[in-house]
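Just the one chain here, laid out as structure tokens, in the form predicted on its own.
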Amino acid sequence: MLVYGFINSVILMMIALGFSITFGISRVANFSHGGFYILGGILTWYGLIKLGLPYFLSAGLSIIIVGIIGAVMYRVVLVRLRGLELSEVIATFSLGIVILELLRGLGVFGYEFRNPVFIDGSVEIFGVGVGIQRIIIVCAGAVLLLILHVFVHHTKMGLAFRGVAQQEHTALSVGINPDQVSMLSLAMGSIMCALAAVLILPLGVISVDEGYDILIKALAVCIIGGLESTLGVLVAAFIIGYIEVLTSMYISSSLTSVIPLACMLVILLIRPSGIFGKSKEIEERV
């Protein structure tokens, strides 16, 4: 229970990080989070299967190439609905149904669809089989943490991100561009979220009904924790991703597609900031 947890909830960080990220700078809620993150794993597949590219050259031109997917929709889209929240809403949520319902289209189902394991085997852990595969999982979303605070806080990019999430209007009054800023956290988040494909669909098929499955996880866990918080989305992580677990060791796997869904309604009804959420608390005070 506690080596699959962990590991289930380090899944999940890396699942929500991407669209954490990107609402936290740029307040977009990226909707076609799901689609893209399919699209990661199918692109990785077509350049390793079809193309017969190296394994991590095939990845590190997919996650490429769903970062600027993300990048082009908000120099072509977002840029003309900014501010206008349900209009963004709805235009990343029909953009992934689109790419999903497309991939869908052209025949992505079965377990033709599939990517190898990095390395293959497993070893040991706590007297737990544990694959490797899981394990470079985790140490990945170590490193993604890390390279993320040392990106946030001691680069001048990093810098100008939060400051455009702090605030827009004296962002832009010493220099920066909130419009570029946010392009390049479309970007920045969609890379993420093609990475975790890359990093966590060799543990299974490639399913483009997964992609809305995955878009449900990546919104439960950052309203849990706060939307615009890193540190609540890992918070958030853990508790779905022991409380899962448990459900699937206790009382019946079949239910543990429900415990997101659940966590998010209570936590709603709780605080519907989430754990480490301020914006509604702030306005509330206002």
Given for the second form:
Amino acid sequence: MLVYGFINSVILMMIALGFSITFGISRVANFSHGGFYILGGILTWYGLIKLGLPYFLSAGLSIIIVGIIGAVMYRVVLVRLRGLELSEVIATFSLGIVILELLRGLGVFGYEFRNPVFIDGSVEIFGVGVGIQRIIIVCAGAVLLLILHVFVHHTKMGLAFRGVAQQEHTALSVGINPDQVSMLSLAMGSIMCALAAVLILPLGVISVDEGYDILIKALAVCIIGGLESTLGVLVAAFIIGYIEVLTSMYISSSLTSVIPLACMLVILLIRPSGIFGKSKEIEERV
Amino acid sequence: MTTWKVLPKIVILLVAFLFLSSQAAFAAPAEKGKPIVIGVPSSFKSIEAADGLKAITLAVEEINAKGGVKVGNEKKMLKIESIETRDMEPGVPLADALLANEKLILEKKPNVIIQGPTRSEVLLAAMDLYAQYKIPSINNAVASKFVDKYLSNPEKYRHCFRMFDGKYVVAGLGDVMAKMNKDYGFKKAYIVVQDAIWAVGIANGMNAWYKNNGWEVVGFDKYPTGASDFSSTLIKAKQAGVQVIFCIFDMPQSGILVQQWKDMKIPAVFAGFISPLMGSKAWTTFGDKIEGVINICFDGGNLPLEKYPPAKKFYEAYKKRWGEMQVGHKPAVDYDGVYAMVGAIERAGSLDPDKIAKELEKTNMVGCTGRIHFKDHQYVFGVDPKIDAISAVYQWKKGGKRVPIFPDSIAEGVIEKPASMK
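Could I have the structure of this protein in the form predicted in complex with the partner chain, to go alongside the form predicted on its own above?
Up next: the whole complex, starting with the chain shown before.
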């Protein structure tokens, strides 16, 4: 239970990280997150199975393509809607639905859409058998967090990201182009979303419907942790991950899908900005 | 002079007469040669429904190639009119699916309906629609309440028929459990099921079967559609020392369950209905992780059964026309459904829905699912395809072979314990 709770928590964190990064920097809630996730998986599958590309080339290309789509979405659509939060949500949500339903219409349904695991086999951890792919996900999650930390704190672009995230107008006054940074944040969030798909989807079969579930999970984790907080995402992912496993173990497995939503509602009631959220907290104080 | 004045009028009248009479002459054969329209309202983004439509198309092509259907003294061609009801897609209200059914009925005016809605509750609601418009239908949603609804008013629902019932899954898999009990002494099971009406219905039936036959059911877990971690169930099953994990799933993520079963080295037989593991390509998709899994093919004709040639013939014809079949439900019964319907129309000698329904009740034909006959407007399933329709239970074995193991009449091998139990 401890082992799988940990693994599930890392999976949740990876699913939500892209959403959180994008919102934290550009304040755009990217509701096409689920669409990008499935697109990342299906592009990898297409490159691998249909075009015969090597696995990692196919995965890399699909991650880049999804990143470009994220950037283009900002440049073409969102730049015109900046500040109109509801319009941003509607636009990104619509794009997500278009991607998912287009994939469904193109024939992505059934059971043959599966990316193979990177390394087949399993190992025992504390007496519990665990597939190697899950261990790879955990390691990748840790590396991703480390890279993100280094990028945000020790690179010029990362500092520009933080500048825009903290105060867009001040950042503009020191020569940082907020639109460019926001576009890059959309690209980065989309890349992380596709990366999560490449790592996680080999555990099962790619299904369009999963795109909708992924969005809800990402939203729940981000709202509980605090929309713009990476630490919040990490903590919230572990809270939900372990509550899910405990519920499944001791109460009822049929309630596991309700848990993220229930946690989200509770947090919205007692702390609307999330556990580590800042922006709403300041508004509340004012 | 007068003649010259009247002549153009005569010519105009003559031309008009010739035109009208030619129209009348052409109109009659056109009406006469009107095809029989088979309506197929279903959720085609479900792979079972999509493959079912392919099987219907195959049957229609075969029948048309032989000259069509004899209705009285006339031969009529078959024509398919399908409509996407989306009833298997999440969030699609029942009313929308019904509306699609009604649109098909009103706009395409089908003479008969085959396959019908995919989701059980939509079929139950659509029965009223088919009764209202008097359209003979052979449906195949697993709705356990179909017969109850038919029997509640047989006169009203006289045009509605169905090919499958979840109770046959319980009967088939119950016999497999009895076999495992006899051969290996198994008597402890864990039920894990998708939280959907049809799946829970079958699992409840199986739970009752276990209890009535002296088995111990250690746990009964329901997972919501989309669940992606089944470790808690597998840990509990392992701790309790169960010998059989019984599962009913059709969601794509259920492939994860089997992978976890293998990764966690759970020493138990994995048996039930897991849709992603059904088709021949599942071995390519999941590899040897599925070795030892026991799966039930709802309609026996969806497997190339060596001991029942009509099933093999259908399977090969389907494969030639559409490629490998990937599902265990719908294509075979849909294919048989077209032939059963055509047989009823020919015997009725008319497209009158009441006459067709009466003839459908008398159906007794050899189909790829077995011998097709109805009781309470429901296909009768049994264990010998020469007597009744059958489900077929098979086990995935080394090298990616699907070996039929039940019923005995079509079995080509015996149940083997998975590697984790040896």
